[in-house]
Amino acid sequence: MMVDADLLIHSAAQVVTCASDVPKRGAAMQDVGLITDGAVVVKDGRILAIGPTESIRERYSAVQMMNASGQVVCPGFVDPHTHVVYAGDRIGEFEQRIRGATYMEIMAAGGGIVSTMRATRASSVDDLVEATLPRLEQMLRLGTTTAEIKTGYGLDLDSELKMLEAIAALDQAQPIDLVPTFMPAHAVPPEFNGRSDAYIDWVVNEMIPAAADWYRNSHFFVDGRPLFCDVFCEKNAFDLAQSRRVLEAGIAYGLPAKIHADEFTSLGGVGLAVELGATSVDHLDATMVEDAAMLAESGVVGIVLPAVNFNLGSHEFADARGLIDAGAALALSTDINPGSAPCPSQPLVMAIASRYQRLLPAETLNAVTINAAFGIGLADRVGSLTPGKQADLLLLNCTDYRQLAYQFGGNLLATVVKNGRII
């Protein structure tokens, strides 16, 4: 007896599932769940079945049939660390860096995050939505179907809540599923210069409770998507004790933890993430060997952001190869933002990670799909082609998934299917 479905994609040169019930580690990172001459069945926006074309077509029929001959079908990309909501740009700082200024020098002189803060504070919710929609459209055209977005360019209560409102509006205005992160402790705002502890007092006592209240009244809460709490644990930002206060306050209000750590200096952020059971620890450029071992023994996902190093012209990258070999659960992300990584492309991130961090193509694909989904707490919904999950998948104009990391500068994407709907 034939089972009826909405969509049947068949005859794909490869279907790669990236399926796993736990974050992939070690040798599992090299297994993409490859099916040759594969097929995917979709019903009611979810994956119904996957397998070889012959056996699938014997058992299923569909209203819409797609012949994927000569193409690869893979999960939609998950981007687990972004700052894509912002106003203005930092092109002038790009030129300063070309002339030799460092990121930290620009930040210490009042540029960097504080520069974007001024533009973001001056913008309305509608302004932020209008500025961000084209960036999300770019990301979608490059294969991202789920993305995390942080606040952190408001740095006062009203502006941080405004950013959350913009993220909520954007989630409902375009196809990419968004996951919000509250990050008021991204930098010390000018009005608190020299008084970072006082700013953290405000973050802990006023801003986090207000964000938690906003979340409980948002559609994200109704949908079961988390609101994370994040902090920049770094020299010239917030020290380890201040970072602990922020994350512990977030946890107390039901906001799971994320942390920016070891981007330039190691202050103990990895240990804090492990101790508090954070969902992810992000950057990891300056992570020490002993911290990598600690991360590998934990359930915390390490998110590495190679587009930042590339954009800053650095010759040093996070030791992603070492993290995988140590047994850590590794994910990759664009970190799309106006200063350190104006990059919307997960495929470009995969290409950089392969060349500069010695990741195999299979490892990069798992890092932008299933492990990235674990890095935002949504692996039960997205990140792999698994029956029951959302039908978020890509059709690529190639016959070998490894082309995603092998090629760069173009776009192999032919079709996006989001929640079972062809975009």
Ligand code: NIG
The other form holds:
Amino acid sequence: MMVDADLLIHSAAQVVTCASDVPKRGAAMQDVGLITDGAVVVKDGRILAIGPTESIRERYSAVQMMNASGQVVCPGFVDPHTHVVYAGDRIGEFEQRIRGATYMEIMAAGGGIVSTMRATRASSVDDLVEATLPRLEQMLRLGTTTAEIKTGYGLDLDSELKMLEAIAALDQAQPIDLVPTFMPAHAVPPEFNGRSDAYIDWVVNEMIPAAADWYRNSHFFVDGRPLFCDVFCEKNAFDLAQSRRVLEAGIAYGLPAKIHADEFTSLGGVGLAVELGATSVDHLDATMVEDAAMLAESGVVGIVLPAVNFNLGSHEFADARGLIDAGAALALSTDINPGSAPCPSQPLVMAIASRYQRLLPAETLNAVTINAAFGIGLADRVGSLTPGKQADLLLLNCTDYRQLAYQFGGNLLATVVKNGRII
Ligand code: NIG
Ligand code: FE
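Switching forms now, from the form predicted on its own to the form predicted in complex with ligand NIG, please provide the structure.
Starting with the chain above, the whole complex follows.
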């Protein structure tokens, strides 16, 4: 008996599933679930079956047939750490850095995140949506079908809620599925200069409760997508005790934790993330060996963001190789933002990670698919080609998935299928 479906993609040189019920670790990172001459069957926006073309075509027929010969089919990319909603740009700072200033010097002098805050505060929800749509379109054209987005350029209650509104509107205005993160503790706003504890009081007592309220009335809640709470645990941002207050308040209000830790200095953020059962700990550039071992023992996903190091002209990168070898669940992200990484491309991140962090192409692919999905708590619906999951998949103009990390600066994407529909 033939089973009827909506879409049957067949004869792909390779189908790579990246399937796993748990975050991939160690040697499993090198397994992409490769099927040669593969096929994928889609029904009602979900994946119905995957396998070799011959056996799939014996059992399934579909309204729409797609011949993917000469192409690779892989899961849509998940970008698990972004600051893609913002106003203005920081091209002036880019030039300052070329002339020799460091990111931290610019931040200490009142530029950086606070300069984007000024532009963001002066914008309406519509302005933010309009500024962000083209960036999301670029991400989609590079293969990203799910992305997390943080607030953190408002830094006061109204402006942070405005950013949440913009994320919700963007989720409904374009194809990429978005997951919101509330991050009022991204920088100390100028009104609170020298009084960061007082700002954290406000964050904990007013802003987080208001965000939790907003979330429960949002479509994200209805759809079962989380609202995360994140904090920048860093010198000149928030110390470990302040970070703990923020994340504990978030958890108390039902917001699972994420943390920016060890980007420039190691303040103990990894230990905090492990203790609190955070979903992810992000950056990990300055992470000590003991903390890497602790992370490896935990269920927390480590997200590294090598486009930041690249963009800041650094020759040092997070020890992603060491993290995988230690047994940590590792994911990769663009961190797209106007300051430290104006980069929409997960394939470019894969290319950087393979060169400067010695990740194999297979490891980079699992890091932007299944492990990235675990890093935003959505692995039950995206991140791999698995029956029952959303049919979010990419057709690439190459016959070997390793081309994704091997090439750089171009775009191998031929077609995006999102929720079973060809875009
Ligand atoms: O992840 N580290 C803090 N936040 C961003 C940078 C944001 C910005 O510079 O605007 C990051 O690198
Ligand atoms: Fe970030």
